[in-house]
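Encoded as structure tokens, the following chain is the form predicted on its own, with no partner shown.
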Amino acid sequence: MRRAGAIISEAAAAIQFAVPDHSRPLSFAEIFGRSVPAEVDLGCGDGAFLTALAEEHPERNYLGIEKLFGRIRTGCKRIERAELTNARLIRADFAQVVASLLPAESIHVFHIMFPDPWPKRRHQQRRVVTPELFGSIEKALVSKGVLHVVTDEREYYQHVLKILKGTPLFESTSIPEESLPRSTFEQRFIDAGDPIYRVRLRKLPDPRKGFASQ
């Protein structure tokens, strides 16, 4: 028997992609039925940001990865209402997906929007933004692909910058703030007058590939 409030239409349920084989990389042609530039929202929450991006850019594919069932359900309903065919969700730990399931040089943009800052020192090992995650993201990004991190916590922002100092994989870049939609969390923080900190990075071309990658 289904729990009250857990009912979801077949169309919305189809938006959640079930990984058929965890031993091989994901196929975006299989997920979306086409091969075009792809963006990934890591920890996509209720899908508001992902849905807005997919509506604005029908020429791209958008994959959201979220661990919590309730947020996945809300995101599926949101995508269904917008009648989008270029947005899909996976329920999983995104660090594992990036490390093991995304093909090398397959993603044009990664978004990490307001990750849990775990401010207490004893909890900081739970933070998702780590040197290991940055390494996995770099492998999955195409040359000159972009990583976009947003947080409302200054200390977490400094945590991200500290990680960057130890890696030669990225360079800072700029994306016009108005070019991106606002997530549910971002709008909430803006309404409360809280500061927003942004890190925008571009993957450096691999020098071993010579001028062909420039």
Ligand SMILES: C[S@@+](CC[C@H](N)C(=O)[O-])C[C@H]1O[C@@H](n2cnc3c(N)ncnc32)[C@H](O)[C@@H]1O
Contents of the next structure:
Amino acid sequence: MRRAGAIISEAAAAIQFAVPDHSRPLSFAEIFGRSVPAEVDLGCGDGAFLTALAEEHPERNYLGIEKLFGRIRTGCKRIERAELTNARLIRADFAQVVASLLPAESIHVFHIMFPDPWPKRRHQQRRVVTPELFGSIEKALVSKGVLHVVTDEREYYQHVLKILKGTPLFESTSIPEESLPRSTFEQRFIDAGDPIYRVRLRKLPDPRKGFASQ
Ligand SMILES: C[S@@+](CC[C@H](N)C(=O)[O-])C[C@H]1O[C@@H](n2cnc3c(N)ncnc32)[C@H](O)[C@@H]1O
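For comparison with the form predicted on its own, provide the form predicted in complex with the named molecule.
So here's everything in the complex, that chain up top.
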């Protein structure tokens, strides 16, 4: 017997993009059939945030990366219902994709919305926001590209700021609260009256390249 909600149409299934070749970087031109500025949502969950962004900005490409099959399936259905051609999902570990499959200097914005906080000290090594991830993100971002991290955990926010202190790769920049749609987890935390902590970082120009090429 089929579980309710287990059925997914071919069109929805096609929204999930399978990495064709792990030995070469992804081609956004192949995935989307066009080369325009791209944004990536790391741990995109059910795709609500990604879908809303893609609807608001048809002139951009949106890639969501999520490890859980059920959330990918929900995201595919959502993107299909919205009839979007500028949003695609990959089921994978996003740290691996960013480190080895995104072309250098290709992404305009990364979003990390409510990363799993792992608050217990003995679990903290499972946190996905690490200096290594920031390093891979910096390489994949275009010059002056943006990294956007949002969490409901004050301690996680401080963890992000601490990593930042140790890296000269980014500068902080402000983010107007209403400038982005709400993700599913964000709505849940706002409804519960929890505080939300936001970090918006801009990639600093590489001083080795000189000003003429920035
Ligand atoms: C707390 S949820 C937030 C979901 C969504 N960003 C939102 O704000 O509604 C964190 C998500 O990150 C995903 N995730 C955690 N680590 C991941 C990894 N290494 N690669 C891909 N997805 C990951 C989880 O499966 C989960 O869906």
